[in-house]
Structures are given as structure tokens and as C-alpha cells.
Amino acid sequence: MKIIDSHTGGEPTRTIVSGLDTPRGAKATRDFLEKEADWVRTTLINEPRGFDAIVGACLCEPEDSTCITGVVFFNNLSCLHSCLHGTIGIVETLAYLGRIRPGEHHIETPVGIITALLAEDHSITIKNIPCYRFAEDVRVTLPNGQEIAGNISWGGNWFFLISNQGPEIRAENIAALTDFTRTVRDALRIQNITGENGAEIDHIECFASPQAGINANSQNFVLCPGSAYDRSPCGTGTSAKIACLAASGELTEGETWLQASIIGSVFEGSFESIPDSDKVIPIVTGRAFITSETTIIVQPNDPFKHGISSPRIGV
């Protein structure tokens, strides 16, 4: 397989771009890596080639001719619904192999199709699938007493959103930040608090304001699935936030909010209405930058040839 690395605000993406048959269009490529093809994902994302905070994209040939490619995100757990700093990634590696050009252009996903807009300075923009939050001032008790209150929203994945509890938001307290919110989780799992259709919400997201020196609104901690922090502000997180902030009125349509994460990387945020519903069309801004073009070689006889395979704790 040829795989392109890249990062986006500092969360890394690794991308097939060739040497893997997949079936046609993003839903039946998802389909078939989990059922029959998981050693795709073990391979790429598991030591020794890979750690816990890449996320996999598999191109496929997509089922919607206005596509330009469907895609598949997997982390080191499990294939995922959406990815959209992964989305900015796949877009700067398709301008870096020249499959595409400065413009707009259609990418399908799993749960629906995305816009990407290719600016002139490789700055991407994402318009993202229709989001909205699904409960307010939800309460989970944590094990040690202490109750949480948050909203649970839909950005293409499901988030449980915190603001101004738990550890700080420092780089420092990232350890923390982890227990924190994997325990947070963990009592939303028990507690039977879930999405809508009871789906399972896999990604916590705290907030606050952000530390001197970084021009945002906010500024975030991510856990992802597998529990993995995301170095990126996320951009299904982003686009679960900006659907709460219009939820309340935070935040109007065209208004920019900027969403910086735990290391000070930014995206740029705002949203468009859609008539008559309480759901809005997220749009978010970043970039990212190709680190490397690899080979990937499986020697039959190699022991970890499809990855280290190895009990976790917490996902």
C-alpha cells in the first residue's frame, strides 16, 4: 500500500492512496473494512508503524459521480463515523499528488456528503453534513459523587460538551484531562446516557477560555474513541460546538468563532441555517501540511506484520 502522512493543526492523518481494492462508494468500503479488511486498519494505525493518535483514510471509488473520492476514517479502535481534519488532509494530499486543483469539490463519507473548498493558499475549508444538538443540560454523576452537566450534539460524531469543569485547559494537564474524561465517558456508558436512537457518544469535549497568547474564543480538550486526545481542535467537535452555541443563540449565522485546542492550533468556524429545521450546515476552516510518502511493506514471516495487538484501558 502507498500511504501519505500529513497533519492537520497537529493531528495527524495517514491516507491510502494506492494498493488496496476496495468496493465501490464510502458506505460498502466502511462495511468491508470492518467485517472482512481490519487488519487494514491494525496495520496502519498499531505499533510499530503507527501510534495512538493517527487516524486512518481509505479512498474508494465513490457511489455519488459528484465526488471526487469517498473516504473511510479509522483510528486505533475502530472505524469512524466522520472525520473532518481528516477530510482537510485527504484535500491537501489529492493537491499534493495533483488530482485536484484550487476549488470545490464533493467527498463522500459514510454518513453523507462533504464540501471541501481548496483555496488558492491551500487554506481548506469544510462544509460539513447537517449537525445539531441533541440534548441540553444533561446531568451524569461520576463515581467519586461529583455531578457534570453537558450537551450531547451530533457533528458527525457523537460528543458529550463540558464547559468550565474539570482539570484546566493547559497542555500541562493533558494526563488529567484524559482521566477526566474518560471517566466522564465511562459513567455516560453506564448510565445508559446516549445519542439519538440510543447511539453511543464517543467523544467528550471540554472548554474554556483559552490561555493567553492564542486568538480564539475558546479552547478545547478532545478524547477521541480508543482515548486518544485530539492535537487538533477537531472539526466534528468544532461542528458539534457551533451547533449548541446556535441552539442558544450564541452564535448567528456567518458569525466566525474560533476554536483553538489544547496545543493552540485554530480553526475557524461559522455556520448556515437550514430552513425550517433546527439542524445547521457547520463550515470549518484549516490547513494542512504533507510530512511524508511511504511504502508500506508486510513481510509474511514478521510476527507484528498487521500491528501489536494489545488490551486497552478505558476505550
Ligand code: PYC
The other form holds:
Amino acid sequence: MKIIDSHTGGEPTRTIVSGLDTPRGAKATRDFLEKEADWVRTTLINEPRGFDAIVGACLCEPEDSTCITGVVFFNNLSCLHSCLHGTIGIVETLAYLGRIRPGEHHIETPVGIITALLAEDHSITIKNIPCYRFAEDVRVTLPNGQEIAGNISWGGNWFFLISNQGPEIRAENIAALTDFTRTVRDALRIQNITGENGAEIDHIECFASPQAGINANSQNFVLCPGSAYDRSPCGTGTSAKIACLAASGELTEGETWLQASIIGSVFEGSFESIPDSDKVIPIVTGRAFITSETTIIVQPNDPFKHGISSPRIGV
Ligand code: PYC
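Let's see the other form, the form predicted in complex with pyrrole-2-carboxylate, since the form predicted on its own is already up.
So here's everything in the complex, that chain up top.
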């Protein structure tokens, strides 16, 4: 199996570019990975080859012939519904391989078709699937009795968005922010607070004004399922935020929102409205850089050939 690694705003994407047979279609490929080939995920993401923050991307033949590829993303816990830093990563990877040129490209994911515009300067603009704020000012009580207020929003994944509560959003506080957001995620689960149709909220996103020297409207910290934090501003998280800003009228169509991550990388966001709908199409721009090309070797007698599956506590 051959992989190409890239990073988007500091967040890694590991794309399988050859050597794995997958079914046709992103949904069928997700089923295949989940039910028959979880070893692909554990081999690529777990130690000794990987680390917790890596998001894997499995390319496949799309069912929709307008798409250049299908893709399924996965992380240290499971397959993801979607991933936009990863989409930016695979577009840069396909350009690096000479499989695509600057222009507009459709990409099939298990949750819908995403459009990517690869510019001549290699900035990549993603038009997401329809996104929406599902619930506003939802209260969750932490084990210490503290009440936290947040919005529930769909940005391609389910997010609980918290503003100006919890530890200060600065890189020195990553451990404290991880503890806080894990506590919030556990409390949401215990108190049965979900997305639409009982969907689990597995991403927690905290916001505050950016630290000095960062040119953005807001800075975030995003806890991903599996408990790694997103080094990038999180494309689906930025989409979830934009859906909330659109719903509250704080951002108008075409206006730009600059979302910084905990490490200070920035995505540019905006939205297009959908006629007669409360949903919007978030548009997110970022850049990815290629970091390595590797052949994965799995020796049959290696006791850790499919990665070390150390149990994670409270993921
Ligand atoms: O950029 O959408 C994203 C993302 C999801 C999980 C990690 N990154």
C-alpha cells in the first residue's frame, strides 16, 4: 500500500493512493472499512506507524460519475462522517500526483458530494454539503455542577459549540482544554443531548477572541472523536460555526469569517444560502502541503503489524 502524507493548517492527512482494493462508492467503502477491513485504519493511524492526530483518507471509485474520486476518512477511533481539512489534503495530494489540475472538482463522501476548487496558487476552496444549526442555547451540566451553554450544529459532523466558557483558548492550555471538552462530551452523552435523530455529538468546539498577533474573527479548540485535538481550525467545525452565525444573522451571505485554530492556522469561511431552506452551504478555503510518500510494509510475523491497539480511556 502506498500513502502520501500532507498537512492542512498543521493537521495531518494520510491518503492511500494505491495498493488497496475498495468497493465502488463512498458509502460502500465506509461499510467495507468498518465491517471487513478495520485493520487498514489501525495499521495506518495507530503507533508504531501513526499517532493520534492523523486522519486517514481511503480513496475509492465514486458511484457518481461527475466526481473525480470517492473518499472515506477515518481516525484513531473509527470512520468519520466527513473531514474538510482532509478534503483539502486529498485535493493537494491528487494535484501532486498529477491526477488533477487547477479547476473545480466534485468529491463523493458518505454524507454527500463536496465541491473543491483548486486555484493556480494551490489554495483550495471547498463548498460543503448543506449545514445547519440544530439547537440553540442548549444547557449541559458538568459533574462539578457547572452549567455550560452551547449550540448544536451539523457541519458534516455533529458539533457542540461553546463560546467564552472553559479554559482560555491558548496553546499552553491544550491539556486543560482537552480535559474540559472531554468532560462536556461525556456529559452530553450521559444527559442524552444529541444531534438530529439521536445522532451522537462527537466533536466539541470552544471559541474565543483570537490571541494577540492572530488575524482572525475567532480562535477555536476542537476535540475530535478519539480525543485528539484538531491542529487546523477544523473545516467541518468552521462550517458548523458558519451555520450558527448564519442562523443568528451575525454573518451575512458572502461575508468572510476568518477562523483560527489553537495553533494559529487560519481557514477563510463564508456561506451561500439555499432558497426556501434554513440550511446553508458553507465555503471554506485553506492550503495543504505534502510531507512524505511512503510504502507501508506489513510483515506477517510482526506482532504489531496492524498497529498497537492500546485501549483508550474515555474516548
Ligand atoms: O477539518 O473537518 C475537519 C476535521 C474533522 C476532524 C478533523 N478535521
